[in-house]
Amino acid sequence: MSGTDTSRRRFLAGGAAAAAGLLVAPGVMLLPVARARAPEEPASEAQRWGLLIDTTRCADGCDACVRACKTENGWEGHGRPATDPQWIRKVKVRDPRTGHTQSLPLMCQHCRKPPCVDVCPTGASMRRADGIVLVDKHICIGCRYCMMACPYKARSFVHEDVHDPKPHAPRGKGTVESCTLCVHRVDAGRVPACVEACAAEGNGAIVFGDLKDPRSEISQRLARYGGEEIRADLGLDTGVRYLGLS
């Protein structure tokens, strides 16, 4: 097996043996959403991980999800919005007909048909069998084709030197990065950091789970309330859905 194949397997395993459990607000109990996946066990098409975001519960001015993502994955801004990394960001959308505005988090949408994967010349941009879209930093050449292809502007280029990256979130100057759905947590049977932080703040606007499991909370909510894709007209079949957009 080549060194690239070995490094890719190591990256995809994503630190499944990461230590369990961050402290959250008193009274908030977060249960694992699935059994932990062994490092040598491949991702399975039996699951498709996704998020459901209720914009009616997403508080304007709250950035708990963004702060949690920064802490968990070790990315931080340098005061230069045009070039700073943004794995997740809060945006405001406005209905021009009514003037109604909404606040919502925007991140990689983990498409079933990801344009970033289609244009990547090295295979660094990839989609796991369970639907999580990732960048293999070992073979990313920083061409930024994926950034241009993404209709959600969900990817960032690392312009600055990286110091002390998290073991579960490799980063490097000259590479592209984006939301990983906290793959290291998912592989350990836990929820992404943004979901945990939103629950701790008492908003509960983000639900994580298996879109293929009709018994999961996310599937039951989608069946009951529905859910919209951002730019559904593109036919990308996103793994992130929103409530209350219209």
Second form
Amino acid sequence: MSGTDTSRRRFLAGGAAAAAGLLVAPGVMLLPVARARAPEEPASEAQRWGLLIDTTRCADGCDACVRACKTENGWEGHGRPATDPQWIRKVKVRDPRTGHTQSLPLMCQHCRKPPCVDVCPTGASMRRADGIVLVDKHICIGCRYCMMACPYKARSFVHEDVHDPKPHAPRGKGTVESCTLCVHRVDAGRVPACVEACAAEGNGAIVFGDLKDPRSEISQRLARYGGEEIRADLGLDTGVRYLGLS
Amino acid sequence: MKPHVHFREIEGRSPGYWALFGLFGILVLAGLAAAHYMETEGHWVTGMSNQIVWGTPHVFAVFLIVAASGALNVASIASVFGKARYKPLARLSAVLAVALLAGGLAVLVLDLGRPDRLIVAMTYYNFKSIFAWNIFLYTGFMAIVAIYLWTMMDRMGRPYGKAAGLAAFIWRLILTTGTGSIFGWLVARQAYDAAIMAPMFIVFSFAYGLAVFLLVLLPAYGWTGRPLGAELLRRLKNLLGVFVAASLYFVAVYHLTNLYAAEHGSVERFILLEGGVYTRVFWIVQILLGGIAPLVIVFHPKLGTRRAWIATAAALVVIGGLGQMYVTIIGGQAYPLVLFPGKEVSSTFFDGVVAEYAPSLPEIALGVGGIAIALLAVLLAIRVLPLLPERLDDPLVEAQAAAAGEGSGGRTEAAAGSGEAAPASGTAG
Ligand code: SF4
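Right, the form predicted alone is done, so what does the form predicted together with its partner chain look like?
Zooming out: every chain and molecule, the one shown earlier first.
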């Protein structure tokens, strides 16, 4: 299994190195929450990265987070909705009894007990020590079992050739991909692109932070307002929580 | 009484043989071409999508894998349950099992997003994954059945026949459990999350495997002019009837329990009533054509005795089985995931709507190619290996059974002529 580890480390280190380079370039840093991590330094269990999404602040019709993610990670489609990737999407939820509707972004929920990781035959689907669930594109064989297992439909299969992927977001035809929580940004001490875009839009519906740090904004908000998991009944302990779901 | 069962290769020189050979060969090539096309273009050229991630190739692959373990049944009945009557059929049963498994696995592998990374699948394992376990179960099955075949065909292996037969039988039960569990463990999917999936797949495998076995056995004897006894056939087709009835029973229990559990109620309504093509395939193909029609045929006093009708019944079981897999695999995915129970959802990513899917030509070609791989392998095997008894007429087969039944410690040579170990004492009692 040491082979797996080395290849994973190489993959992750590559991402982190690219991210470190990006950090040097000027970037908007609205909420500096994470300390930059040296490329060699492994992700640590001391943290658990997560998101808190306030559905009451998420505007219906706004898709700034989706667009930002697309640009950041380069998953622009081919105008074929059924096979184009979708790392993050806006979902409209309507209660048929009251007519009450909500709009919310849905992406990989970064479960602590991720079904995709359990079912993946090669170990390409993995959960980093800091809670980020990723696909190692180098050992994914494209069996799509993880997509069958994911309760959130958060994963996409790359159905077509990929032209110039971003250096920090490797993609490849025939493999599976999903939200990485912008791991390259997180490792460089920045927040995910969707969080940044939502804030820039003035909605500020998404908070990113360390669920294990009681002083972090996300933990404090969770302590004050609570926060729900989608399909909490499955007991997956997601890293993405929602406010105002029900 | 000293019945000798003599095994001999088929000649395989007739135009009919070569016609079959050519047909299967072309279908295999078409399957390979389809796989190549899917891989170079990407899967967007198929009917599969991010909603229906497993498509027609998986329908064929899972059917073949399930049928493979079932095809071994005839051999198991002979060796594990001591029914000497079936011993002469054991070799074909074992070869067919391996061939079907190889065909199914080929389809599964060729449909991967990265089939070129097969070596990765063989070297990186996540032992929590039932898929990873299946890689061992499948390769192990091939190895064990190969050993089992050796014990049947080689004098040196004969003493281990019983043990190998038992091992193969146990292994095949685990294997089908593993295949059923691929679906049974998908907690998030309303249609799959059920422990009954595994035993249900075992029962299906009995029916599918025996149906394919009959579809190979009948022409193998009919077209080579070798005698095949009516009594033997009567037993086999009755067995098929029992397996089909048991499958129907399991399907009924599965749907009834799902109906009872409120959270699965809507997916049940989808499959049974409102699912459009899936509902039609369920009732018409799976239940009517694949279940009731073959039952009527095999237990019909007249039709049940005619070979063409028995073959028809077996073919219907195969078609029904493919329909069953279609409903389970594709219908199960078409039904939307429940993200917010009790709420309505919509999005740009097909949330809350039934996913659309139509099988594409490359997918069908690949799936049919898998069947052709299995049949081509069998066609070659019976030509180069002594797998089929020269005669399977009733007096011979019954004498076999009688010899084994009477045997009390000394008269084992009788059966030994068949290439089987058959220590008579205690095996048929
Ligand atoms: S598609 Fe890739 S990541 Fe998903 S289960 Fe298969 S090998 Fe693992």
